[in-house]
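The chain below stands alone and is given in structure tokens; this is the form predicted alone.
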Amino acid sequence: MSGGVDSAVAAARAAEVGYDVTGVHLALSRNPQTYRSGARGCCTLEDARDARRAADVIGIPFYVWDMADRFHEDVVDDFVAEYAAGRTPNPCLRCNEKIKFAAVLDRALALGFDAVVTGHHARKGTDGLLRRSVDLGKDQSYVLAVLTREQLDHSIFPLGDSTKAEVRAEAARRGLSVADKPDSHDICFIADGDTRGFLHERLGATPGDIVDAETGEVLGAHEGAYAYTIGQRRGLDLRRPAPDGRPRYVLSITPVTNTVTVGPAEALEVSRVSGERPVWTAGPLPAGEVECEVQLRAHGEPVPATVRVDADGLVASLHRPVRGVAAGQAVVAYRPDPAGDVVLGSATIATTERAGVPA
């Protein structure tokens, strides 16, 4: 139970069709004065509270779990190393992956509960398989997509088939004092919600060059090559304007040579992503092609594609070309279906290209 409404409507739900529910809080700071107060974010004292206050009203046990060391180590030190490394991590993914879905999962079950329920806006159909919420502009199936069938098989989603309207209102029913607390927004462990800072501190000033993908030439300078992500056009701050005039936008970053490259808009469409690291849910592994719809990034629009997936990786071939998309987020393969779309599987995006040319 996070301190918001989803999770608070989620445990109300369970207990009322019969679970034997107890009510966790997860403490993920190691000094909760340095994430975010206040109802921007989450994983504060104030939502700790929140959570407590809306056990007490549903009528279940209710714990705080620690887990501020494994929640540093596994997403805060990650999502660092990989800014270093070139990539745009989603913290909510490996949140979902190494947190909620591993080690409170596997505590749960190690204590004698049989799942964990959680407030995300994604539903799970009589066949065990993860779809998308009615919902769709509040649909977490993307961040889910990284959990395996054993740790979906453990999992209760009670909100996927009700909108955020419909859960808010049904919370004020219910008496619940998070009826109408608004949702987190941002990245929970960034205090201030400024990336850059935050990245700075841990990683340090970096000097190296903005360099132009057609000519070469060097264009401005940056204070690390972290501080950029793919598809980023403004904050560029170029000493003088491309050759031609036109605006550049963040083709790439090597941290090796410590390069930010741009280049013109087109040149971010990419028609094939591969990723590694893939977890295919809905069944056994594919023999062959799959043709389905992929999702690049957490609120992106899903793209038709033809995906090969195997024990080593996964290969998207795009169907029509899709701009700024960078490694370190996520493939999650989709099959439409009328009673909502089904997640076949995930990786996690480590190359892309532009029309057969590595981006």
Given for the second form:
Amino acid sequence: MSGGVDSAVAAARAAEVGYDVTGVHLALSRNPQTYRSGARGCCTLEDARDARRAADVIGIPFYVWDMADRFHEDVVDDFVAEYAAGRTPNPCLRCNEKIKFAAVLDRALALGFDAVVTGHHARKGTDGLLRRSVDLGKDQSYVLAVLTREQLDHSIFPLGDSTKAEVRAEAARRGLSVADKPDSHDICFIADGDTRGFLHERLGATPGDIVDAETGEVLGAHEGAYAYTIGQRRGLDLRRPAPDGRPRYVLSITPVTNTVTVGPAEALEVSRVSGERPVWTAGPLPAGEVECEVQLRAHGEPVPATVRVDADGLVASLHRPVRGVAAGQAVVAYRPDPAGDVVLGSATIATTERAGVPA
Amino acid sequence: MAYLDHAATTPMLPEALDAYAATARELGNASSLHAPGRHARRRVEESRERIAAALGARPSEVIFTSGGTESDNLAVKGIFWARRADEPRRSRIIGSAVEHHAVLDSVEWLVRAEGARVTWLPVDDRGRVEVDALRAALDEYGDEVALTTVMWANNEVGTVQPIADLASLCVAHEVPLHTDAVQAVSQVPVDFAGSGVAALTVTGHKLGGPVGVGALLLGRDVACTPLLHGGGQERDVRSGTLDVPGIVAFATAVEAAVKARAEYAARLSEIRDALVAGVRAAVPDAVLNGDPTNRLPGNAHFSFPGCEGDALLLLLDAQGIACSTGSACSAGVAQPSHVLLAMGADDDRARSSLRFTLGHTSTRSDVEALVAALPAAVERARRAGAVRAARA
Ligand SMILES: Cc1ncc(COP(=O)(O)O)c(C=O)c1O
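Form predicted alone done, so how does the form predicted together with its partner chain look?
Starting with the chain above, the whole complex follows.
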């Protein structure tokens, strides 16, 4: 129970249908004061209080579990290391993989619980498959696609059939004071939302060049390649405009040479993605090629693709190009389904190719 | 439900509750000059005399406060400030390493904010302060010590301190000794004058009185700078309108608790010994922490190897058994107990501990419920502990 509206309603629904529910709030900060203050985070003292209050109203026991060390190692340190390696990680996904459905689930199972219930907007039907939420705008199946079948078997997502608006209305009806608490969008362990500043503090200044993809010409300087993400346009601060006057975008980040490569929008278009460390949420994919849809970042548009499983992971050939695909994000494969697209599995994006040209 | 957390708070004694309800219907501010005011004042002064008589103090030595935390803060900060103002070189505090956070954090605050220096006295593996350590500290620093503070009995492991011995050393060095007797009064004999201490903390809700009222017994000749300024109530050391019903109920509880003490302690010891035996039979490798003899009769404190205390607490709670890990929480997260660490326990042992404390409503059936639920809880907590250990 993060202290937000979703987990509160999820707990209430689980209790109402007869589960023996215990509320758990995760203490994720080694020093609670340093994480985001105010009502929008997932790790503050105020959030712990809100979660406790929600548990009181629902009428379930409530405890705080200290996961600060594991969260720090598995999520925060990983986040920093991934940026340092020129990739763009998704810490919520990592937190699900390593904390909520691993450390927390393992402890819960050992203590005699059967499953972890969360307020994620995703569905798990009687077939045990993970599906998108009915609220496509709030769907969180992407960040759950790292779950193995076994983890999924011990997970319950009571909110998948509801829209966010319905969840809020229900919270108000149940007398949960978190009903109108704003959604959290930022990264919970970056207090002020300043990711660049956070990385700068940890990785220091590492000045390097910003280079034109086509000419190789040095167009500008940067203070640390980690401050850039693929597809970024603003804040490049280039010395000269492009000859054709069109905007330029970050195309790639190369940690070895500490360069940020920029180019025109169409150079961002990716048509092939290879992923490593695959997880087959719906069970192993059949050998050969599978026609499905893939999603390449949280809240990204799904695109039709042909996915082939190979020794290292998977390769997704996109049926139409997608812009701004970053290594380190997940490629999630879905099987379109009228009852909610089914998550087949996911992998971490390792490389991308533009119309046959490796980026 | 089996309530085994009386050291956290214990139910009000029926006579204290009755006294509270009756007095709460009465009118009057004890500082007012008219008849209702005089009536309220009379209630307060009668209560002061009852508490003084029960605890071996003079009535004028009883300063009413909002409880243990305030009394500890007032004693530590107030005596420090007054003593240092009088003799500027006296800026050192000697305290035991196992104090309650109300004392510990007050001292640490004085170090940070007021430039105080501190000597923490070590304890042995049973949690007893070593008298020789105090002697050595006083010999070394005697003329720069503003006060010494050592609790009468420890709230976690229940160890009773050699207060009389510590007090006579302090008297010889003309250093005031404050003692937090919150857990001691009602369970062991406490005599303020006889003990030789300069100041003593007591609180209502640990002995059958209400929460939010307590006292500092402060020797008449012990200077103490106030924390709370205002109307000058309570010898000008503690301002604030007096809580008449709370004070009357507190006095009723103190009087009743002290009167019944010997018999009560014998009854608690008997139940506690059954609890210890039952826990040992149920979990043969459980380790009893604290002092086997110099111990509060209502306290049993164990480490359960391989378990985390907070996992056990959750599992027992689910079976209707209320106990405590005994240590302070920060944001709801149990910290390894500074008391156990001071006793030489390692982090794992400190985290694996659970405190069971008894009070006037405790019965043998509480023990039976605990002993019945414990083996399964320990087994599950061990599994959870193994999951954690496997990863570390
Ligand atoms: C030894 C000791 N001192 C002080 C206190 C604080 O007393 P109160 O709750 O009245 O502020 C407690 C209670 O937790 C205690 O056990």
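Here the rigid core means the biggest group of C-alpha atoms that line up within 1.5 Å when the two forms are laid on top of each other. Positions refer to the first chain, counted from 1. Since the structure is predicted, the reported quantities are computational estimates derived from the model, not experimental observations.
For Asp312, a C-alpha deviation of 2 angstroms or more is recorded between these two forms after rigid-core alignment.
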